[in-house]
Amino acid sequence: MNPIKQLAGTITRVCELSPSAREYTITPSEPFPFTAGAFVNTFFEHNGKTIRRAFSISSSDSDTNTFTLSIRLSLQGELTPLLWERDFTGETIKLMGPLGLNTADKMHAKKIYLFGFGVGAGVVKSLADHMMRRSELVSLTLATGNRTIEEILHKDYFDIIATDPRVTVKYVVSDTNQTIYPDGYIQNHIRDYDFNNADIYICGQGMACNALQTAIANHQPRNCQFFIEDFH
């Protein structure tokens, strides 16, 4: 378990991931070891007020000098409209972390399933990188749930790791007007998966996580452990 720190971090890069998501690269003031699956609390100052928000880390836990956060714009939120309105590149914020219970060190199965809804694909990316460095890994299956094709996040990375024979990647798009990818929701496309003797990680909005967990449980898998990271 990495110790929780309170430190400063500078936003050194911001890049567009989709029409409604961005990746923020943070350079902490000191090395920041974490385990994939962790999140960090961020503290932004605006008009004399501190806005605190937690974001899952989306980069590899092999790098302790920088990390990235995949952030979705929420029009009803207090922070993200501000992030989209103003360029925070070069600004320093306060950080607290790493935090989290559903981290890679808790997952020991040789068969791993990673499911991410929306921006949850970010932490799935971090976990996938960690799992692929395990020599004992037999299979890694991941799927992301997306509203539209344009909202598929980190596809370049997932397409690269899909060339590994241990890895299977699926993109599910709820927009039924497209014909490139399976449509609907992830739980509509799990019939061929064997969840026996597997660790299963699910990240996304609470309702989506619950629906997928229920669908998997209906398969009555044996020796199966769930790790659920739901956000609001």
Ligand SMILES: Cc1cc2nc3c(=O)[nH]c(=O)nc-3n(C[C@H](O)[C@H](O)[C@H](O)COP(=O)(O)OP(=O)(O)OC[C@H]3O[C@@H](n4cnc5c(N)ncnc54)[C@H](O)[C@@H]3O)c2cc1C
Given for the second form:
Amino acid sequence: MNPIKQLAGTITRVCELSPSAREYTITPSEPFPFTAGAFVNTFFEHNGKTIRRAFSISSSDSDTNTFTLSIRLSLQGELTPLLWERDFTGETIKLMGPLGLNTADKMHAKKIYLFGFGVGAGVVKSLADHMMRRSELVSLTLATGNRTIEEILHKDYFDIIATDPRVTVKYVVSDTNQTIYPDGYIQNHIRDYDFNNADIYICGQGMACNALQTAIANHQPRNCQFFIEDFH
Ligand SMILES: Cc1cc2nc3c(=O)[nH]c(=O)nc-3n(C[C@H](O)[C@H](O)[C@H](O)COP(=O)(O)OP(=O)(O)OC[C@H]3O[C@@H](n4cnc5c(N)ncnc54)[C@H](O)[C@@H]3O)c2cc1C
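Since we've got the form predicted on its own here, give me the form predicted together with this ligand too.
Shown next: the complete complex, the earlier chain at its head.
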């Protein structure tokens, strides 16, 4: 297990992932080992107040010198509108982590399902990277759910890993006006999946995670384990 540290981290790069999501690259003040699936608490100072928010790590756990966070703008929120207003590149913040229970070291099945709603695709990316380095992996099936085609996150990365014969990727888009991708929600497109003897990771807003978990449970899978990361 990686020790929980309190340390400083400098935001060294900010880039757009979609109209409402950005990727923040953080360079920690010391090597920062973590296991895919982990999150960090970030502490942003603003007008004399400290704003603490949790963000899952979206980069590979093979790199301990920098990591990335995929962050979605919550229009009514306190922190994220501030991140969109001001360029934080070069600023140093306080960090605490790595934290979290739903990490790759708990997932031992040879058949892995990774589901990410919205910005939950970020941590799915980190977990996929970890799983693909396992020689014993037999199949990795991942699906992301997003509102529109423009909001599909990390598609470049997922398209590349989908060329591995062990990997299957599906992008579900809730916008029913498009015809390129399966529409609706992820749970409408799981009929062909065999969840027996699998580890199943689901990440996103609580309601979406619950709906998908219920839909999978209705298949009455044998010997499967759920890992739910609720971005409450
Ligand atoms: C373990 C964990 C991991 C997470 N990982 C990620 C991640 O990887 N990426 C990511 O983007 N987020 C992640 N989150 C969520 C993140 O921590 C923040 O909650 C999120 O970014 C919103 O922060 P905020 O300060 O902008 O919004 P907050 O101020 O926390 O508000 C949250 C939501 O509450 C509602 N709200 C707040 N104030 C009002 C109001 N006055 N009126 C109406 N509604 C209101 C809004 O809908 C708003 O979007 C994670 C959360 C957890 C617990």
